[in-house]
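Let's start with one chain on its own, the form predicted on its own, as structure tokens.
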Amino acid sequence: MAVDYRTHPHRRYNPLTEEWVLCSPQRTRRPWQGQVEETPPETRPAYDPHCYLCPGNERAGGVRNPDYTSTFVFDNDFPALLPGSGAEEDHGVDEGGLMVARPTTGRCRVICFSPRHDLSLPLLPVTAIREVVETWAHEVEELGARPEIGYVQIFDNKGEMMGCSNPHPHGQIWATRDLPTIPGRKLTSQRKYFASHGTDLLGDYLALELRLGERLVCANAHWAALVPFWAVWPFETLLVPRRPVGDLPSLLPEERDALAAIIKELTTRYDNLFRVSFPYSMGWHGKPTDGDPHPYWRLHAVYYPPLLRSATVRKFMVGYEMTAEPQRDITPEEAAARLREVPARHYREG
């Protein structure tokens, strides 16, 4: 007798990272007496004189921001990576493969999405989000053209629950000499799939999801947002272009317009789910900037929100997740259905 995957525990395979996730839908019935989070206040001023990201204010390093009116990019005052200084010529440490260290270099930048301190991405107009898309593409192109940069990682931590240190709408870029671990896994899996099938992994997966429809959240002429079959976080989503394109700079103008529109819709659906500014970590995975065309790589973005049952109950990655493998309770199909059911117009705008 076949297992009913809607109600019984099972494991799902992620072909992008070649990892498994345990899905336990029967656990949604368990009582909750764990930690209950406080929701941050919904109201903030349009300008905060004490915010180091607002226009005209002084940052911690003593540099004063310009009176910017759209997006604003600057080198991080407290970067995780430093530009090359000659130390990278050091061959590092290798004690028989048991203790291995290598010097690395890179650049870290901050992108302010808007001069408005009080607006997150879903509350910005599509035209303002389009400026963010343009800035992302420009930064990848400019940083990726540098010979010392092998990969450009764009990400956005939204909300205190995801470690965001400042509520002003912003994201980050870490451009690294070395290919990071997760993009490295995705490079290997996509390359292997292309070699054996002659088509790209995410393109075939997207075609399957569009045909089935049960995990689709929203879509337009150029993009689709869905809860992946192998999702780990409760309301995790994957944003994929319909056309095979490897990075943000390669997007056509109409694809950039459509990307801004679907980002607003997806993040609005997030906020509307629990009527709160929905926290998440989001990141773009484009092809490496090492000069190889990487024809098997399809650009995509991942959203990892921590909320589970409500605005105050979150998913914790502990215990089994830290010692064995990722685990989730609600099925990806249920998560997608709940996101589809909420309005596409933000609850604070209508």
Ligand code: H2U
Given for the second form:
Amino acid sequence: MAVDYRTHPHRRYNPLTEEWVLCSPQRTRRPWQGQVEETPPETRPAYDPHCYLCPGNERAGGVRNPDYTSTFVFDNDFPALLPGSGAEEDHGVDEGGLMVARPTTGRCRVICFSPRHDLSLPLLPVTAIREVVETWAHEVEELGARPEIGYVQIFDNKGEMMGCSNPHPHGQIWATRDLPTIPGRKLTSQRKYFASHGTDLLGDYLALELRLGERLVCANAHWAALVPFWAVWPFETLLVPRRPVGDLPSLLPEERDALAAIIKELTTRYDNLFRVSFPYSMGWHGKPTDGDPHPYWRLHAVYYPPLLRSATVRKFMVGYEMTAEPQRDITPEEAAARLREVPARHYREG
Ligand code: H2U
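Output the form predicted in complex with the named molecule next; the form predicted on its own has already been displayed.
Starting with the chain above, the whole complex follows.
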């Protein structure tokens, strides 16, 4: 008897991370009656004299921000990594493979998306998001060109729920000597796929999704945003360029324009889902900056929002997820349909 994946428990495989997710759609077979709880509209001033990140203000470390008018990037005052000091030449610890430690180095930067304290990415004009895209690309190019940097991770924690420490819209850049775990897994999987198929994993996956259409959220001439077949978070999405391109600096001007437009649309759809500034952690996965061309690597961004039913009901990655493997109820197909159904115009700009 064929299994109906819309109603029957099953596991899905993530070929990028080589992990499985348990999908239990039978738990949501009841009609969607969960209250959509309204949260009070966030009213923040355009400028907050007490904000560490606003133009002209003094940061926690004592340095004063310039009166910036576009994006603004600075070295994190409390960095998780430090530049080389010579100590990293130490060979580290290895107790028979049971206790292994190695020194590491890197740089941490913070990027303020705009001078406006009150405008999150979906509320910024596309022209301002385009400047964020330009800044991301510039940072990857500049940091990645340094011989001591092997990987540049761009990420953004949006909203208090994701541990964001300051409401002023901002993201982070951690540039490391070593390749971190998740990009490392993606390197292995993409390289293996390319070796056996002669084509790139994400390019083939994107072609399949564009043909099937059921997990697509939105697309334009250069990009597609979709809920991946193997999504773990309820409204997780993957943003992929149509052209095989390995990193942000390699994007053409028209691809950067289209990226700004699709980021505006995707994050607007997120906000419109529960009429709230939708929290998420997102990150870019570009090819490592170790000098190898990595021809099998396709640039992509991942969005991991925690919300499940409303502005206040979130998905917790706890018991089974922590001890066995990730689990979800709502199917990726249903999540994509709901993101497609909401307007592409922001409820606060309506
Ligand atoms: P999160 O909101 O994702 O925590 O990022 C904010 C970062 O900004 C955080 O890493 C840094 C913190 O160290 N920061 C500064 O470097 N200087 C400040 O004055 C405030 C925050």
